[in-house]
Amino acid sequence: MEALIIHAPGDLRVEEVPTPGTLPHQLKVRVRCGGICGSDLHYYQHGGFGTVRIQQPMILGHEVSGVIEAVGSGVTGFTVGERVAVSPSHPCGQCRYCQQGLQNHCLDMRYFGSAMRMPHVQGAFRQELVVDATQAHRLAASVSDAVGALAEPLSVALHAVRRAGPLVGQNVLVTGCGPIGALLVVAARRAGATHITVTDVANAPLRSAEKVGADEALNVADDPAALARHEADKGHFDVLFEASGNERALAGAFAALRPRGVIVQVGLGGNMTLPINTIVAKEFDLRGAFRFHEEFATAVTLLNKGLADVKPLISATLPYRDAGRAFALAADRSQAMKVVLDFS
């Protein structure tokens, strides 16, 4: 089969690789669609992110959907021909964090397309993928393959919303309107947020966030004081989801966040310097949100029932053999939100 393999920054090749055999507890999935994630872009453009760097050739990708081609002898409940979204997360189930229900912090996590461990965990941008049966979740006939591939980033947003606590009746601010920021709008609305404001430094992602339900979209590059009207009486917003990974975006929102507001940091941007005095004086709760686990099943259920509309975020679908053009488009925030690769 063919796969998309990153060798070095800018060096992404379509190469032939063997398909592993299917063990009794596994499924073989014919991949149909895969979404290009921000981490895929970081590997492609910079060879990694933070301290994580590609040290050996690695198949990219972790947002995929497809159709079951083979069912392991020990698997029940799945049949050949069923369409599934595939969770890229495969925790060990044995370590103390898995045993505590914190599978996203597994000590022996295997996550598709990750250079965080050696040897690297090969990714899902390939024609055929062998997965544990627990990683497969059926897609309804009404859900397209491209939409099914977005179950993974929707899961990230759902986990972040869970970390925030109850959102019913809350005023929410989302800083950074990439795919995760826009999906935070979807997830926060499903959780009961009554007003959602989004900020970004570009107009195109702001328009995308509006398409999926944002009530107010502010370009803080054009108007650095855009949040000022929300700063009266010690702040307006109950919850801040910071999705840009930018220090200025995080600290710049503090004046608009009410005392005892909740900050959920979702974006990864390296080390930050924060005004601790403000965090103390306004008694903010600062929480991290990393990946997901059980939220993947919830994401697929929401998609299957039509309770989460992510289709407006899909900017283009391109053949995987045209990966160079697809990655260039995905990196252009003025033209694209989510670019999907077609493996069918």
Second form
4 protein chains.
Amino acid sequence: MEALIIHAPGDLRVEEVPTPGTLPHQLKVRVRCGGICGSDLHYYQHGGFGTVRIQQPMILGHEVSGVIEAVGSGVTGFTVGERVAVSPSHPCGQCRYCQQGLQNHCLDMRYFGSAMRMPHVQGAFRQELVVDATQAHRLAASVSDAVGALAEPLSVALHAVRRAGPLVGQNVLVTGCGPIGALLVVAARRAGATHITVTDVANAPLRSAEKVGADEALNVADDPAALARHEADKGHFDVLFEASGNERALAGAFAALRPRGVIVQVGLGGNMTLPINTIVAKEFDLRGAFRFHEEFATAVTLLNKGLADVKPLISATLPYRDAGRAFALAADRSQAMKVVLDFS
Amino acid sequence: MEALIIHAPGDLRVEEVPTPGTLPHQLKVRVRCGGICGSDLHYYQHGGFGTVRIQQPMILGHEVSGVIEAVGSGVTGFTVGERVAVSPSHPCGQCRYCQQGLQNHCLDMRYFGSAMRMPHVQGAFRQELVVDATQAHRLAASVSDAVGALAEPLSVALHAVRRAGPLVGQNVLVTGCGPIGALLVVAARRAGATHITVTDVANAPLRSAEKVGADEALNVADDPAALARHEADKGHFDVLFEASGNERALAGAFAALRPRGVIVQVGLGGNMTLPINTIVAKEFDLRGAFRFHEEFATAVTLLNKGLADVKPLISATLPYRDAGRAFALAADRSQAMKVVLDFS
Amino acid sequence: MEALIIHAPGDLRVEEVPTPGTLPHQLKVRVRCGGICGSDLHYYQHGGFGTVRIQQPMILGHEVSGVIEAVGSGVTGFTVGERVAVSPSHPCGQCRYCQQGLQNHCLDMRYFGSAMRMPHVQGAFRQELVVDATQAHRLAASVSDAVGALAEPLSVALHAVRRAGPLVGQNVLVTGCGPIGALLVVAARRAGATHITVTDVANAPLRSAEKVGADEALNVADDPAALARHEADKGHFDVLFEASGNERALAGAFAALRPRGVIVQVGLGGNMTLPINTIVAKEFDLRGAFRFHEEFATAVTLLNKGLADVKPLISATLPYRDAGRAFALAADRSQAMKVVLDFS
Amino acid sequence: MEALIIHAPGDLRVEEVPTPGTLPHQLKVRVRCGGICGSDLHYYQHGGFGTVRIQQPMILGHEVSGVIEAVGSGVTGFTVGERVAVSPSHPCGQCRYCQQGLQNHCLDMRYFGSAMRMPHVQGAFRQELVVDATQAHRLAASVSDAVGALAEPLSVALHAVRRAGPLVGQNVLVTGCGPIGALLVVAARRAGATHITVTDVANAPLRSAEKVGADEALNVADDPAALARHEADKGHFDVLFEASGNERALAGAFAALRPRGVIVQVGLGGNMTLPINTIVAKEFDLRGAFRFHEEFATAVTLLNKGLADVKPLISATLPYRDAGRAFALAADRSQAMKVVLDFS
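Following the display of the form predicted on its own, present the structure of the form predicted in complex with a further copy of the same chain.
Let us now look at the entire complex, which starts with that chain.
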């Protein structure tokens, strides 16, 4: 079979790789669609992010859907031909954190297409994928392969929402409207937020956020003081989801966030310089949100039941052999939100 | 003006009462619609509930909407002619509990149409109502007067949902499908519940619950073991909203509720005999939910933005002069969910 | 070796049983002390409790300390001769609940001396015990064998305290002053409770509770209205630990418990008839507390560091061959709080 | 009467000021002791901190105890001659945040000796003080005037502990061992922490922290890698109280803090540059803690009952007329922890 393998920044190749055998607890999945994530782009453009660097050739990709081709002898509940979304996350189940129900902090995590450990965990941008049966989640007929591939980033947004606590009746601010920011709008609305404002420095992503339900979209490049209207009485917003990874976005929202406001930091962004006195005096609660665990099943259920509509976020679907073009498009925020590769 | 005054069980009269003056911090509201609540029915049928009894004539009603007729000299933000939903709740703001943000436990609460204190607090089933400006919440043009009157029971459901904690991705069971049970379906879905089962002993309310989004509706009179399908692995449901006030409904759900499951008890029901060992061994968390506070504003916002659809629950709208017929209809579960009185 | 085996109510025998081999992940412990628990008493007096019944001969006991006699080949961190408290709890680590960090709800729990499953899990009142290394917790030299045996019931109390949430500055009521009630006084004080009232129907246990720090001890048999002094302004207590398993104790405390008060139900007691309207109207939060998991390590640390003093609760230490006398003493609340068996 | 008035950096004068009258809801208190706080030092040394600057002469001080001299006609529950600790905090009770029980975020807060608003709120370093009766808390005979003056900083520590959530069985790290850091050791222990490590860049404060119960005291100036021993398995500590206001202390603790670890930021410190990716990937929860509200009553109760021992933290008590010497001593970390002024 063929796979998309990153060798070095800018050097992404379609190469032949062997299909591994299917163990008793595993499923073999014929991949149909794979979404390009910001981290895939970072590997492609820069060879990694932060301290994480590609040190050996690695198959990219961790947002995929497909069809079951073979079922391991010990697996029940799946049959050949069923369509599934595949979670890229495979925690060990044994370590201190798994035993506390914090599988996203597993000491021995295997996560598709990640260079965080050596040897790297190979990714899912390939024609055939062998996974633990627990990683597969059945898709309803109403959910397209491309939408199914978005179960993974939707899980990230749902996990961030879960970190925020109850949102019913809350005023929510989302800074940064890439795919995760836009999915945070979907997830926050699903969780009951009554008002959602989004900010970005570009108009195209703001329009996408409006399409999936944002009440207000502010371009803070055009008007750096756009949030000032929400600063009365120590601030309007109850919750901030920071999805840009930009310190100006984070600190710039402090005056509009009420005392005891919750900040969920989702965006990665290296060092940030922050006015710690404001965090103290307004007693903010700044929480990191990283990947997901049980939220993958929730994401698939929401898609299956039509309780979350992510379709407006799919900008284009291209054949995996056009990966170069697809990655270029995914990198252009004025053109694309989520770009999906077609492996069928 | 005229008002609906209960004198004794079954003795509900339309009588002329004087309109009070409007103080500087108050609004005068011409009432348009008023929903008949279970407690109104209890006053009408039995003269009260539990230890609460009518001891003097009392105007009924606490679920109303109307139009502003006069604005007190000290009130800003409202103008004559605006349509509003009116919260029946008027806490003192000074007592120990108000100062803790627990206004629904105010030591000096004034709640429309309640015989809990002497003299009773007169209710809102009248042509004109004078209220504190904080009790009024503007309705959008898209929200009818009748739907606006449902802001109050929706607030009760939202408060119960808030008591439950985050519901995103949760499996929810609602026992009892009267108006509050049905509104709990609406509120739980809005809060992100992915599966909602409802039970009742009658079919008509179950059909209403399905209309507002329940995934599964079980008649436990027809099949007392209907929940057994959800009892594997110590139970399927994460959260139970008990809205029937019936001990069989509550205890009957224990086997289908997972360990650490949350039970929000909304229904009132006198003494209940419960298997306390199950509560201990499964570490349930049984929480009372009583009235609401900030949830009234949330309810109106959800209605104004079209984020909660309660219209299917309005069975009929009758003139207030036909109160007898309206109350009889409201008491007939095979015919009616929510019955609204028209005061215009 | 010898063990204490219950055959039928009142039929407790000292019998010879074989010592099992020590597997690579296990430790062999020479038991020194074992505390008699209320459930041991129930097996002895009534053959069980609730629906749990002895259906085959079973070694009793689950509160023990001892000395390591042999260390499995795969175990690190222990050496022969070290003194340990032994947790009776051995969850599977694999099931749905273990993977959520809720090991006390394990679907395949093995808990020493419990007839909840068939075949029963044999207990720890024996001379030699083979346990998983994770069940052993080193005791400091300052902690006696008898005190070490109390790590288990202290864990139960700590788990109940954890279920209650933060206690710093809280007014706490403990109903029922058996060993668990008295240990709840110790644990609640350790957690920062500023006022602790205890109630019981007998004076001896109340005196014990005072010895370990209760601020106020009320005999509600002598004065059924003793709590009335705490009922002003809807109630004085923030948290109630119900350790008697008696419905009068539970319901009798409602008027003295403030709105939003937390009730942690620890005592087992069959069916209880409760005024559900009070739970609703005061929005109580009634939480079951069952056994423990990580709290065992906490209990041993508190004992090792002298941060919890449970010594005043040990009424007597008797040789295991005098088990009949020891069980009779343990059953006499006017004479005994915790009775410890000496296996050395 | 005389008061200590700051006119400019370094310009602190003993001056005569008039005693205000006592209104019906007020008490007049003859001040006996006043603790010098870090913020008093900042006003004295630099004229303020952050953006807060002295713009008019201001009486310093907010940590005081004294004796009631006069009782307003409307006050019940106090008599002349009683000794009290006085809370410097006087929220409005009416605003949005007061009505949510978040009085420390009051929109119209009056806090003794604070230049945060104009005109400044005059402080409590004076011979006579008129306060709202709600600000006074009776001291037990066993509590000295000097210890009573520490109720205020103990409240700050208790509030920070409350922000951290339950501490029973937790491993706690405190960075920065000034008076607040040391009181955090006392408060965290009272709340059930089983292990407490403290760090500082000076030895004297570390010794003080050990005197009040720290298990381990590390000088990170002498050994910048001192915390490395706690970094295995993604980190040992469950909770970090950051009391230094130093970004190296905060970021330097990240590797020793477990995933989902809670950071309570108490120290003020201008801008801090932080590795946000670590906060995200380890899902830290960084919470500001600012002043206190109900914790003042808790602090006094803990002191009255002997449940918190703060006496070892009082370095010296000097007459208020020696304020210059007292402030110099308070500023010398090698000599002093808490310096108290004697106003009697």
